[in-house]
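Only one chain comes next, encoded as structure tokens, the form predicted on its own.
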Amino acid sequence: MRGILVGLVCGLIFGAGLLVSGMMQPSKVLAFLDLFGAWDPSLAVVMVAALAVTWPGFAYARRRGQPLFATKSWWPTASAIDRPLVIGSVLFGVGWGLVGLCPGPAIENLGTGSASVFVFVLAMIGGMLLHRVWHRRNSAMPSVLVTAPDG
């Protein structure tokens, strides 16, 4: 119950300061995507804030150990730039470049009601789906996999 709690109030914290910062706002994030045009740069403040914050947090977690509300740390163990990453940041980068929204900004934006909003996020829904089935179907199938040493 304890970790639901803190989940939701993370969720509160993260949902206020994307309100907050216009992240929210479509026409604002491509505003700021239009270098050459009426190019807006106050997200670039809302990005270097979030990293001044969240950097010394992941440090002093890292240092840490054990997490406070759950029983182990769960840390990212993949490094590799790979073909999924790079085709999953490109389809990312142009629907936030299309639309002006990713992921929590179109979630938070259902409470607006915008029928697009309705539509971009069962698109993106559709999308995961999408992959899920496409990738149970590709790794069912054997599969040779190239990385490169660690060094």
Second form
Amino acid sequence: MRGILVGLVCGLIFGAGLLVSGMMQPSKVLAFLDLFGAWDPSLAVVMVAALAVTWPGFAYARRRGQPLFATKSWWPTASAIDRPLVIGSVLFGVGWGLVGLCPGPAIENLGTGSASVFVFVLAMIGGMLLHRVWHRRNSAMPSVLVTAPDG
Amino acid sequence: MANFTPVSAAIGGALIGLSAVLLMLLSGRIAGISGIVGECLIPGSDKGWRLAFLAGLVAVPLLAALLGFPAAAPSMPSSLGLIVVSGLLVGFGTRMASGCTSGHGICGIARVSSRSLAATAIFMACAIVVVFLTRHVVGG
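Please supply the corresponding structure for the form predicted in complex with its partner chain (the preceding block corresponds to the form predicted on its own).
After this comes the whole thing, all chains and molecules, with the earlier chain placed first.
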């Protein structure tokens, strides 16, 4: 129950951050990616400010060890820069550049009632399910052995 | 740089960071949105906190509108085909790469993970190339 409450509160804070920073708006994200047009560096400031909090915050969480309301921490364990990481990042980058939506702002924009965003999120979930089918077909390892995802 | 909004960007970014740190300190979880959505699709996964997090995200524009600060309607392309292709690529790609802008870009780099740094550099570079091509070469 506490886990669900933490999830809700963290989702609200995360969403407030996206809203306040303007990153909910695809045109603002595309203006950052448009280095050769009317460049808007705001997204870089968002990342630097977020990292200024998460960098020391995560270091503290690691030193502290066990989280307050859970028996363990799910720190990602993968460290290799492998083919799936590279190819997956290329595909994601191309998709991100086409519309300007990454998963967080896409989900949050459902709350604006935009029909186009609803279609985008359905397609995104479709892409995730396709990956799952493809991954299971190409992987000899049972999915139980897959390490914690990075995010 | 007429549209540069450094103050709201810094405040918003700090809130995103705060959310990620709280989720790790309290629940031991990484605030990576593609992972949170993707794991919800897997039978037997721990869905409660994930669905709650996503509900929180969706609730923000609704609450903001109630409080009198409605979020602007998202600027979306008119082509439904383009939207579908982009969504498919974002969904497939983020799961294949095990993370997106939040999981790799913010949480991963904060863990000083060279893997996440590489992922972030790659997806940003690709997105920049796509925007360059669509705005200044093909669509220009």
